[in-house]
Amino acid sequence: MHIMAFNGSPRKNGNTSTIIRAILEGAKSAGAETTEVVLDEIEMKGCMGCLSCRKNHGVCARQDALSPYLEDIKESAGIIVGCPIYMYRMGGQIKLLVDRMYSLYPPGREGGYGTAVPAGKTYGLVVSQGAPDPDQYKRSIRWLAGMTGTGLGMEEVGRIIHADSYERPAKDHPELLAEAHRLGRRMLRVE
């Protein structure tokens, strides 16, 4: 079983990255193979708005370093999406990913959208923010979870909202990291 994590943080040892590593360790402890895609480290481009994916369902016409990972979503047992809040919204790296994931939403038979992602996948979300109120960005977080997970038919098995990250970094928050480890196991429906 393979679990993929899309890390939208440009900071290798930042809060989002620390939490994602703990989730992947939990998944490995349950027997998963894991891949972490650090979006800031790959050469990827945004959606071209070409609508080629409306004809070639589930395939993005843009070919770059993100392309094989979009295909891997279809084969994985589950995915984790993580990002920090910058300037009151999701970081730019995640927005590029979301726009490219549009290719995974084929037109529905009676309007709306379907999904090019096979059923049965798990989904986990990580958001780290400096604001102390974990609900401050709930609309943005709900949108992100919908666009990158539940809207594609994945079952959300956990969500970590790391609030007050300036005052309490993830690396100094053992309870948070223990919850992240448990989330990694839930990605394989263990625990």
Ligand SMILES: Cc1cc2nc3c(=O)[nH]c(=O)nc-3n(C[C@H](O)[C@H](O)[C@H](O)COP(=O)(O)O)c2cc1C
Second form
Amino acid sequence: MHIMAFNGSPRKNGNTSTIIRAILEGAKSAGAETTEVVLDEIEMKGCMGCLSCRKNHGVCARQDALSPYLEDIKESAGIIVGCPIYMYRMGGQIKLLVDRMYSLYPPGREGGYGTAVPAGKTYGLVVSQGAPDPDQYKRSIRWLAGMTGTGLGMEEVGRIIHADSYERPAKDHPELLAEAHRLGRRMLRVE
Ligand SMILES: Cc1cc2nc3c(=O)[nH]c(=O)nc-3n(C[C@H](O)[C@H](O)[C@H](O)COP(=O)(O)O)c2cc1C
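For comparison with the form predicted alone, provide the form predicted together with the named molecule.
All chains and molecules follow, beginning with the one already shown.
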């Protein structure tokens, strides 16, 4: 059982990274193999708008360091997507991933979109923000969870919105990290 995490924070020991690692520890404790993809550390580019994925369903024609990980999503037991809020929206690294995930949305039989991701996968979301109100960016967060998880047919088993990060960094927040660990176990449907 393979759980993958896509980390959109450029900070190796920042909040998103700390929370994602706690989730992955939880997943490992339930028997998962895990991979963390730090998007800022790989040579990836954005969608090139070629629309080849409208014909070649489920495959992104852009070949770069992200390509194998996009393929691995289809084989995984579940994915975690995490990022900081920058300038009132998701950080740019995660937007590059979202756009490339368009390739996982083939045209639907009766219009709209289908999914190239086999059914039965779990999904977890992590967002870290400086603002204290966890609802402040809820529309952006709903969009992110939809585009990268539930819209592809995955079951969201938990989300962590880490607010007020300047006052309370994740590393100093044992309750939050315990919640993250539990979320990791839920990724394998172990409560
Ligand atoms: C360029 C930049 C823009 C930011 N914009 C926002 C913002 O609009 N709203 C907010 O709540 N926090 C904002 N922050 C704060 C980050 O979201 C916050 O520090 C977060 O915990 C960083 O996550 P990380 O430690 O995982 O990188 C911004 C930080 C940076 C560097």
